[in-house]
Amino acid sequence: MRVVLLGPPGAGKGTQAERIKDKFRLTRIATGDLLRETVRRGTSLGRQAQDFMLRGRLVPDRVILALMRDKIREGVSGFILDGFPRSITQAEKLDKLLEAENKKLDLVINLEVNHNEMISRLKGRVICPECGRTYNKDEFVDQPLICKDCGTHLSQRSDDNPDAIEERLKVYLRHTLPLVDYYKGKGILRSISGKGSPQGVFQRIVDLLYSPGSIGI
């Protein structure tokens, strides 16, 4: 299956995108991780992206599209893209870069949160620089920062700031949350709560997979 996650920042896509792709053995196209890769590299596209992930604005289409078009053509059948589409000219060219390779979206999963808890969340976010993997301070009380699972110093975000949180939220209201209604039209957008612990949503992600009607699993 193919599968777009959708929802605000803060929404906890990346740990939902993690544990989907694990229980479904698909793989996972993270346009985030793919930037920072690049950007740790120093690569041309990554020295473009920097400056437009500093300050918490979309990163121009043909940064991200060239690196999802090559991910894509890796051979990869069944995906979970987290963070990409952003914008409806996203939705529409992923749509012709699918087509191009004979593909479709099977599904598009909206998670919801509501304003204060995305705040919440996104001030206490950490990541760890090595694996990637997501955590909340909450996490650690007592406890030093280190990642579970490969033992590096978690640290937090750039784009965390206060001044980039706002940049980013002003710019899902303006350029992401109308994928909603697009998804929608298309008949294959379904939302869900993102509130709550990371496994009651998970559960709720089930849910909806297994359901009858749902994609064919």
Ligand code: AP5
Contents of the next structure:
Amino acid sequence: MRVVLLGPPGAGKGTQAERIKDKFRLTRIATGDLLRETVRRGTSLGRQAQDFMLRGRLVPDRVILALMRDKIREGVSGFILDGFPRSITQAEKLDKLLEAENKKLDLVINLEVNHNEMISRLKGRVICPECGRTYNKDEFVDQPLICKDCGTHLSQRSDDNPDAIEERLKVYLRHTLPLVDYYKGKGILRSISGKGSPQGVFQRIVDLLYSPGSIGI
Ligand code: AP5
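Moving from the form predicted alone to the form predicted in complex with the named molecule:
Below is the entire complex, every chain and molecule, led by the chain shown above.
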């Protein structure tokens, strides 16, 4: 199956994409993670992306598409996309890439969370700079912020500061939210609440994927 996870910053796309990947044995393709890795490696694409990311703006399409083209083709038999597409232009490019492989998207899951919840999640997020695992600071009451997988000190993401968060929300409303209607028009959008525990949200996604007439898994 080929699935897209949509939602505003902090909706839990990364958290849920990881679980969906494991349960349904899909390739997870996350543009934010790919970009952060490219920046870490100091490649030319990474240098072009870094400034846009720090300011919470969309990285230019030519950079994103250079990064995504091969990933989509490699994972075409089954993937979960997290953070792509993020605009109508990117959605149209994705459709074309899939058409060239005689494939199409099966489902777009739209995670809905309210504004206050988004802000509190983004402010509380800490990540492992080594393995990329994501946590919320609340998980570490009276404990050092150390990754439970690899023991590395956790840190905040450089774009989880108030200015960049505000800009990311504006960018979401202007460029990404129109995708809800785009995919509704194609009949493949399902919206679910992103509120509640990560496991509770995941259960809603699993129920959706197994529901009759969903995508036939
Ligand atoms: P990206 O990394 O994709 O950031 P984002 O879309 O802003 O999404 P986030 O990663 O902030 O949130 P998320 O929904 O994944 O939430 P998470 O699961 O981490 O992109 C970063 C930047 O890269 C962009 O700003 C842009 O510059 C660039 N970029 C990326 N893709 C691009 C594209 N296609 N085109 C152009 N530019 C692009 O959860 C957040 C926190 O909440 C965590 O701490 C988590 O533990 C916690 N949490 C999750 N679920 C729950 C829950 N149910 N209850 C309580 N806490 C929860």
